[in-house]
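Below you'll find only one chain, the form predicted on its own, shown as structure tokens.
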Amino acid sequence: MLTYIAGSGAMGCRFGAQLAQSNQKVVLLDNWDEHIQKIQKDGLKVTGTIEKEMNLSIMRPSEATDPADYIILFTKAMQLPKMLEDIQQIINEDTKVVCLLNGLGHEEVIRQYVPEHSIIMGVTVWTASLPGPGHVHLAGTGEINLQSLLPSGEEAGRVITEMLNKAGLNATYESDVLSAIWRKACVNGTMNSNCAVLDCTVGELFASSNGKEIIDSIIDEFVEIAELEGISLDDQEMKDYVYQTAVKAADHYPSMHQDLIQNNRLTEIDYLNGYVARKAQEYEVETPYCEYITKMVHLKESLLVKDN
């Protein structure tokens, strides 16, 4: 079985030395020049929980050829529709795809590209940082969660579901997995956008009770969206589950702020709060929290991002 690791920073690089680890044939694809040559010269090195230097294969997505049976993707949300442009040639009808993007509506843009019974929609807590071209830092543990598009797809989902345990990537098959994926959206929603305008921990953001009124009002939004798109969550456990994910990570600069504040670089926040504030139009209702925080990202974005 070969399966592509579609966007191979570090999440990327992680799934595949895994996957790689338990003799499963992986081929990495990304648009890093200097990441592609580093691993194609050297090896990709691995470092933390797993020490090794892995040979692993790693093109540019529009050089695979050979066809897929498993695509993992692990792109930025913006870069997907271009990803799932480029690997065209190698999805065919027995392909499935396995989406693990953080955000809300990769199944709209997916479904452009795959058919339907082939999409898997899933949610991870692992982590992975990326120190320098060729070179995965793993450290931590966490999970998967995965659901087939449609109940067609169910085996082909708990097939992949032990593939990904075989690497020892605790997946677990699920009834409503987009319940999950909107739980974890909630909490980028509320830590990674904040942190990234603020400049600020997530502990400093929580800090404050002007901070907690904020967060409060945009788990409501994210809360009355999801209804609307019919994922139940409940307000209460979402707000205890947020503030208990804080304590954990007080210390910590979210994503997004890595992204903007550190790097200079376009931030997922369409996939975020933007699409709460999408949706609400279309719905005709007012979800003012999550448009003004996505017009401020944007606002930075166009103030530290150069060719923005």
Second form
There are 2 protein chains.
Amino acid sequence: MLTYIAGSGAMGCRFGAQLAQSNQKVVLLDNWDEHIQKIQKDGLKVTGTIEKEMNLSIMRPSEATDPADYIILFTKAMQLPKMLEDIQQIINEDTKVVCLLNGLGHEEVIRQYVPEHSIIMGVTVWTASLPGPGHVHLAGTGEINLQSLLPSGEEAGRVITEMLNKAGLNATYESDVLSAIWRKACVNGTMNSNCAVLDCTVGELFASSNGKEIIDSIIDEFVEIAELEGISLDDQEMKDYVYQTAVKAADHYPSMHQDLIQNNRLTEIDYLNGYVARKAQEYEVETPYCEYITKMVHLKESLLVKDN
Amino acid sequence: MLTYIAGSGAMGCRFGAQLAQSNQKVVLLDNWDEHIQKIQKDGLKVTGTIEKEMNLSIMRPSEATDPADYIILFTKAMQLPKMLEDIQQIINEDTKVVCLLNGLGHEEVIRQYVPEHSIIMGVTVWTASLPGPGHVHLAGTGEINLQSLLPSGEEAGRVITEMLNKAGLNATYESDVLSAIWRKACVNGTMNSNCAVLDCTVGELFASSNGKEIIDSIIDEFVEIAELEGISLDDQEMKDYVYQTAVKAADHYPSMHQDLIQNNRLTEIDYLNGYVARKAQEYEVETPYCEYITKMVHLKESLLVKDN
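Now show the form predicted in complex with another copy of the chain, given that the preceding structure was the form predicted on its own.
So here's everything in the complex, that chain up top.
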């Protein structure tokens, strides 16, 4: 069985390394030249909870030719359509595609390239970092929640869950994975976007009464739109979850701050608050906080990101 | 006739200097020790369109004893109540009080300290800067719009208008000064608050389609609340005016950016967007953009302003 990791940044390398170590046949796909060349020359350097040089296959998406049994999607949200276009030649009727991207609405994109019964949606709280090209650093622990988009895909979903568990990735086959995806997106949609625009840590945001009022308004908007999408989130439980997560992340600048403020890169805002604001327009309801912060993040992108 | 300038920062010094030059008896009031000592020792240094060392009287508000004929209020918005308390001893039945502060709602504060028929509301587009204590720099030109709060105060308002005109300050007695005050506040409420939070120039804000959408939403909210307050602003005309003003100010960081980001000082947000959001609550309507940006500015204050 051949598994491709489509998007082999920090998280893709973690999954690739752990699957390879459990004797799965894995090919990494990525577009970062330096990263590809380093891994082709010296193998993938893994440090942290695993310390190892691993001989892993890596290539550009368009260079892949062997048909895929499994594809695990791990691109940045805005790179997803391009990736799916570039790997059309390895997707056939039996290929199962697992989406582990951050954010909302990816199933709408994947459906355009992959038969619906072959799509498995997921969410993970594993983390990883890339100290440099060809080097992934692993710390902490995590889990994965998975569910096939259609009931007819359940068997395939359970097979993949087992494969991920053999690789030590703590996967669970879920009855309601879209709720889990919305819960994670709501956490990101509160702290990521605001910490990026306000240039502050999670702890600084949540220490302020004004920050808490902002957070609560954004959670209300996520819960309202989730409900309209048929996904029931309990507003108070969601708030409790976000506040608990914030305590653990207090000292951190979230990933959107790292992308936008520290590294001047485009953000995933359109798949978090921007998705909620777009859906609100479709449903003709108001989500002004999500709308405003989305515009602010895009404005900061236009100021900070070169060749935007 | 004795005129006090209550709040002698850059603008107070400009008005004090020009009134003194036209042979008005003027006393500056301020709380900045270094500034007071410098002017008491060496006089006020005026540079720019007027170049002169002027021998002007300056003291702390609580030290003033001679009854005032006129008081021109020029404090920062949040310092107004304290100033009015500190100068109670120089206000009598004949004292006329002219408010030239930025922002909205100051008449509600002044009414608590001064009889309503003695209050003259105004707005000015003159500018000035303080390169250092005891030194005011004058550039450009400007004008003042004035109107007494009650019709019975009109005569006094016209006398003051004449006095300001003798000092070359281009004053006009208005039939609807509150509209003029709201117009200026709306300009400040769009560009000041957003440029402060987004750390950008006026030109950068207005060059962005996201920036323009934000501006338009905030103007809509100002116009809606002004209407409820009995002040009719034409929405399209207001937008034209804000956009024209933005072109002239394109290269500038507005004053709230200077206060908050450059000098880590408290802002006047509660008298701009914050005032609109507060009034909206009273009227039970929604002004989410004004509400959100007010919270963001206060959050930045809590991060940046020491001894807040």
